[in-house]
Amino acid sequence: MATVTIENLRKIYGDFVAVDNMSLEVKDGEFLILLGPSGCGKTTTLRMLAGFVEQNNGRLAIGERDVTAEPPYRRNIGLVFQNYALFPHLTIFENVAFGLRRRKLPEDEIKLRVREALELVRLGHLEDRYPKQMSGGQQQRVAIARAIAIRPDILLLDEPLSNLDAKLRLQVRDELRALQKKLNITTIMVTHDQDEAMYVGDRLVVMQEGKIQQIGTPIELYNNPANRFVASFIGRTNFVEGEIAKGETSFKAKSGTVIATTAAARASNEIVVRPEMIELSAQKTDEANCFDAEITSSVFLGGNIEIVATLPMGDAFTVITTVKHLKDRGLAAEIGSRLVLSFSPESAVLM
């Protein structure tokens, strides 16, 4: 186990700045997620840390070791690739043993470590099979076993679940989170899937155009996004444009709708309201942010329903609620149905 220190890391390809002066400290035993859209620099960062891509400038350290100029094989890093990168001509045992043999460990220790790693991913009974005889989820677990068999200081995961189908992705995601906590190994994972990131990550690093936009726990980023990009990338969000003067608590939307907030510290021209924070009811009250609305879109999602409720002034709010909630309140989810939409002033967050 080890900490990871990244200082002023920069990578340029011609005129394109892939990573722009990135600095980051990863705690010992932490599961950190590099999250962002394609081309934001997250995979380039991971590959510079692994030693596969040379940085233009900056410093990298694993624990107390400065690895900035070290080749990959000296960094003691376990790396799991997006496409698994298993050797098709080798058995599962030999795939997991590959890194150990390169380190010229005694045969008895190789056997012990391989079987220990395979047992951790629940594949000890399949060591004699070949990759083509295994499912995608099993191959991914073999790749993880190979990475941890060398007992690395840190574990790097490059979109490890992206090639799995939706149901299998959830299963392997659960196993990956449980394994990381069991081993307590410092882990950095790259993904563009926000749900995946929020589920497994202790902290998230949201990136855009090579720069860090915000670092924090999933709850911190969800409830207090630093800017519009973070608010739009972490969870679903309703944006309302308008204005609020510094020191005031009433936000006036461009449409004319007045929305109460609890923030009075700064001026802003936009607020966000999360879909889950919006209540639906049949009767209007005198409470703040209680509006008549009409359903203009409705999508059934199993136990949940996602609707778009439009106010008389034209402001449209996406609302995610449960079938039971609507049924208990005697509300219909059909397009054209009328209801009352409300949310607390605390839920209207200034950007």
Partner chain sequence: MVQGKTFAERLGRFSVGFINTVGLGICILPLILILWLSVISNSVLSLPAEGYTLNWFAEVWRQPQFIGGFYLSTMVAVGATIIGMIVTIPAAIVLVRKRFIGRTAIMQLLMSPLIVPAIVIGASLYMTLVELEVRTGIPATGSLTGFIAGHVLLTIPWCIRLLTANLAGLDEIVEEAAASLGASPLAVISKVTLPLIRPGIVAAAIFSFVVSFGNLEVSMFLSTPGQLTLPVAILQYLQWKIDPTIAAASVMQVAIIGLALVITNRFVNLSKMV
The other form holds:
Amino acid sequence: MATVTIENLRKIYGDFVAVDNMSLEVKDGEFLILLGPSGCGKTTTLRMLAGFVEQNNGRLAIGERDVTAEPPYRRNIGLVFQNYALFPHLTIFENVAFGLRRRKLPEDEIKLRVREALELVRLGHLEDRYPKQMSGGQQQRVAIARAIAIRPDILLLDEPLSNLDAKLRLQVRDELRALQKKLNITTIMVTHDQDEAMYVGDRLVVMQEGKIQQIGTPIELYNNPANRFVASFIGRTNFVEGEIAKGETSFKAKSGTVIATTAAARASNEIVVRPEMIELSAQKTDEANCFDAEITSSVFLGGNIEIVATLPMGDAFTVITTVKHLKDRGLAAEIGSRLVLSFSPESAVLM
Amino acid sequence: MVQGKTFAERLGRFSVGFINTVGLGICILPLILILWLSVISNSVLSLPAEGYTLNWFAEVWRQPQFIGGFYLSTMVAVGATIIGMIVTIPAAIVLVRKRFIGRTAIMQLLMSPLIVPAIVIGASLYMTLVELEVRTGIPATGSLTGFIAGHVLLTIPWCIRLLTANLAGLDEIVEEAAASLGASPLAVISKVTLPLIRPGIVAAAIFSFVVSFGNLEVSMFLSTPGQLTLPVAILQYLQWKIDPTIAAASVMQVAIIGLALVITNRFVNLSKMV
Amino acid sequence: MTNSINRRQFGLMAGALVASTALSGTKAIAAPSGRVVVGTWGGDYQNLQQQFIVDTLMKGTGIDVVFDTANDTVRKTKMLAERRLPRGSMDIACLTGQGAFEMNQNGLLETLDETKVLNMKYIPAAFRNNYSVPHIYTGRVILYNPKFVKTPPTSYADLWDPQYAGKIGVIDIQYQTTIESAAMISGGALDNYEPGKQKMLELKKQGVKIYPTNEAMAQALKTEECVMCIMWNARGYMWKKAGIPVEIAVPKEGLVLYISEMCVPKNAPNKDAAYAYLNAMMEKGPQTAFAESMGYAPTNSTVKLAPDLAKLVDYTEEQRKGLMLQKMEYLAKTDAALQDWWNKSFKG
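For comparison with the form predicted on its own, kindly provide the form predicted together with the partner chain.
Starting with the chain above, the whole complex follows.
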């Protein structure tokens, strides 16, 4: 259990800046997510923290220990990889025991801790098997057991769920979260999947082109994205371009539509409206923002239905709703049918 | 798989089977021929066979050069293989895992004994040893060290080729996992890398042994006077006689190597390795 | 008591000294000992030396004989490579006549001290030189299968007899001796092979068979695919012993000799022991063994073989008049061109 301090971390490959002067403080026991598209530098950051990549500049500390110059085998970290990286020539037991043997623990202690770790991931009965005899999900759980058996200061997860199929992914995701809470171990996970990030993460670090775009809880990021990138990355969003000056309350969209907002803290030329904040109805409501619209796209997603409704001025809004919701309001979901969109001024967030 | 029943498809399957049988036969034929020739009673290697006898195997035992040759060739081959491995395993690890200037050039250099004609290797090694002895006074020519070193040179390209191929297939990520769990670089190599490249090591050992055992040219030049390897002994025997004794010696050589492979198979499943 | 030795004591001592000198016989005062390395061909050639020289004559002499087994090409290469070494790897090198000549031309051989190899005085003048000791020799003869060749051949020309066309064989690696034989019956000489080339082309027209090696020829003779060929006497003797149906005929053109020589490199580490070995090599025991076992005639003229054996491997007084040695300088000069002609014009 420890905090993690990253100060001015920088990594360059030739003239490509992979990680650009990154600084971050991870709280003790926190589940932190490094989130972003491929090439944003999240994996490079994790690997520098692990010690597999040498930074060009910067300081790394785990708890009180400065590990900037330490090789990976002295950092006391637990690592879980995307493709499990189990030792094919060792049994499950020996795989989990590997780190403990390196630490020269007595045999009884090793047996105890291995069994304990395997129990935590519910694989105690398979300790004599070999990795190739196990399914992907089981292998990943063994990898997790192997990492926690050594009781590391921190746990680093490099896209641990990406190789699993959809259902398994959810299952292991839940187990990971439960495990992390139970052990209260500081964990940093890299992923490109924002659903996953929001589900397990205490705080999310959204990265792009080597820089941190925003750090915050899922709610903070969702409701108050710092910029367009974060807004579009987290959840689905509607963007409207236009202009508004500081202090004003109405946003003039490029199309001419006027949108009511709360008082602008500064000048801005874009607003963001979350799809689920948009209300659909057959008649006009008394909401400040209320527009006639026509359905131009309709996709049935099982639980939800995603509709794109276009205003007469041309602005298109994506709305996520359910079939039941539409039915209750007497609305049809077909393309071409007319309805009314409405949303509060608070829902129109200025960028 | 459901097989097509048209004439063309049947013919195709038959042709493939036929070609496979012929190919396999061509590979095995020399062995069968040698075995046959070792038991015919003709005193000159020729066909048709006049009769059959096992005398030639007794004749092999009677030739002191053949028996000594078997022994020496085996000892040298084992020694050269072991030393070759000790030298090449670290080299292979560095060549595959590290990027450095001149890496490709070094790889080519290490492979070069394969493309240089063996007689050139033998003669020039001898000349090198002579130079060494002239300049430093070290009795290099005809020394056992020089002899084994020459054979190690022969094993190096095979070890490098087979080990680097195996290592390249080994995902670095497993080694990273080991390091993250607290394994020092040495521990990673001994506990993870080496066990996982066991197929490559076994294959390299087998090829090295066979190449060293069968080598003629390096042995001719570098062997200590009085020490004779089997291929040289067979060649010298042939200078004067052409009876089936050499076929018998060859059968014994094949049998010994075959036995070595069988024994190795008890420890390591060869069909999965090579 | 005075320091001087009295006469009785002196007499005893002198007597002892004379007696010990007499007992040591013809050996030098300091007997050769230590290791001697003999570079030799292996197989039977080495085994006979082991049996009849090392295990018998050299036993108890304090000389330890070690054989460096290789073919003569390797031996010559080694000798050339190590010429600058103060102590070479061999004390004795077994070479062909041509090989010994070459090595001597290169200044690698010790001029032999006949006082140290006493048996050298028994070598016929025709074989003598000062840089090597001829060990054994054999002549180039005609081998024929009496079943098909009813009259024994008397000349190389008999191979061109049309009645045997298609059943005559020549050996690829013996191109040089083959062309030489053809030259001898077409107006050429041992230093002029040119007429022989035309003669060979005639043979080619008659459908001569070309075999890659001596062994291939042996097989052809055994299966009677071939009934006559040119070959060294000794090898023919060995083939006959192994059951190949051949008889030996000496050509009237004369006997060109193959001599197996032994020489001492200038940087031989143990020359005294080498001389002792060379001497032992010429003794009756080994010389007779080589004749019986491999069909080579002894160079020690005092060694007389049993009549039956002598008939097959040695030569009568009359035949000895026709003994000829190859012209080494001519061969060295023309070999490359000869090989070229053989490959392009004769085989091609």
